[in-house]
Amino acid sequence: MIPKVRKAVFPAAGLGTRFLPATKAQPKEMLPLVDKPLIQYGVEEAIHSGVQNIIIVTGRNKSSIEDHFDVSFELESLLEDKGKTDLLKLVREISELIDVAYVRQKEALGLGHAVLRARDLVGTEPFAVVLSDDVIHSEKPCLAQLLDVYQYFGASVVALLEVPEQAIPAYGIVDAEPIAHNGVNDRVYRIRNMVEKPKPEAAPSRLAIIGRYVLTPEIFGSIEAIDPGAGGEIQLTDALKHLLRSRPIYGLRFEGKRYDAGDKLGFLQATVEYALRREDMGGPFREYLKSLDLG
């Protein structure tokens, strides 16, 4: 039997350099996008996907992650004493979320390295990674498609989205052919090969892996056996080339908008587009955003 996917990690101990200032006191996790932090749209991905155990890797100055998910007693006897109930609702809500585990990365040494730190709490299990910094927006969850990969081969899986040639040195690419799942054949990989961040001319195609898997836990033996990359990095595409070596993996080209929230440009689309699926507040941004003359 396929074991069940429990466990998901959430690296989080970057330094946030691309948005400097603003994430000089604060983790660009914690940056909010219309009402709630970044990391907070990965959780509620994993919660509605089936997944409640969390393990966020952390760094310095990344309390505030830990505050976020923690009961607040004093912000809800406040908001209790003034007969706040909707928003003390909101509050119990996230603290009421998930079991979250926290485990330290003390220096950035790449996204394998942040991986590798969760091992001893995610033991032998599958488990999901999500990079908070890719928002998605989806009917189905992306993590809740992945895993429906993941439970018909059994194997790893990678969520992949096509990008225009100018952006593939930003990204993992792979060179994979498509294969018939459940009927489907124009979405799910076998994956052939990757490389990371190759020039436009030089990649096997425009398919990147973006920030959603799905590993077996042989990937923590793969980033043990790699060499640190450009900067001194444990990449984890290059320990996924390794495990590509003796087990299979998969990628799902997933339905919904991926918004690279890592990015500043990117952040703002998030803001605007989500502001407008609001039903509280929709409409008059839409009117607001029609009436702007910017001539």
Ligand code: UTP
The other form holds:
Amino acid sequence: MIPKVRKAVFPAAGLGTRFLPATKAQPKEMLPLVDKPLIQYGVEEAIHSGVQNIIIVTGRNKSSIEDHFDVSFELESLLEDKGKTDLLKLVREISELIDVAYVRQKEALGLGHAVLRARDLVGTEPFAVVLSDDVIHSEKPCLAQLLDVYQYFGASVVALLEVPEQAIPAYGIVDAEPIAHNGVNDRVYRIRNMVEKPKPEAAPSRLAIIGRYVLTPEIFGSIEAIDPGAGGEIQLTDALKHLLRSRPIYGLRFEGKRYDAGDKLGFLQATVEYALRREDMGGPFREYLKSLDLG
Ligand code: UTP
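Switching conditions: you have the form predicted alone, so give me the form predicted in complex with the named molecule.
The next block holds the full complex; its first chain is the one shown before.
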């Protein structure tokens, strides 16, 4: 029997240098997309994919994340006194979403290192990793799509996205072969190799790994086994490459639109499109955009 994935790890201890100065005193995972912090979109995606436990890896400035998912008695009683029941419901829903556990990454030594910090809380079961600065709009949650593939193969699965050539050096790129007629769908790949942040001419494909993973617990041993890689950081891609020596890893070209909200331009694109999709403001916001003289 293939064990069920019950836990999701949210690394949120990066320095967020691409978004300075907004990330000087708060993690980028707390930047609001319209009115909700990025990390809440990720947590909701995990819950809608059937995850029961959330583990957030925090760094400096961790308190805003903890406060966000905690009960806020002061705010709740203020809203109650003022009879603002809609807002009260909104605020309560967040702390009632799910129980969240926290673990600290004292120094930003890389994504692989951040995931390793969650080892004691994850234990020896398969788990998901969600990078909440990759925001994904899709009919079926991206993580749920990955979990389907995991349930079929019982092996680690990464989310894949075809990126333009000039974007290749920003990603982990895979060498992968599509697997047809395997009972899952035509978006599934078996990964042969992967390379972190290659030059475009050295890249084996344009398929990039983006921020959703389902990992088997052997990944922890692989993270421990590797040396620091690109940027002097313990890279998750390098650990996956190490894992490939002993276990198969699959990739899924997921269905949905992904925004790189850790980047200023990607964040603005996400903000515009999420605002346009909102029932309560999509109409007037569209009118406003139409009124702009964009030359
Ligand atoms: P990024 O590659 O986006 O790095 O991390 P970053 O440091 O956060 O941001 P930039 O590039 O300097 O702007 C991908 C994910 O891994 C987490 C980040 O919080 C983000 O969710 N991360 C990264 C950690 O938790 N710890 C690390 O040491 C590095």
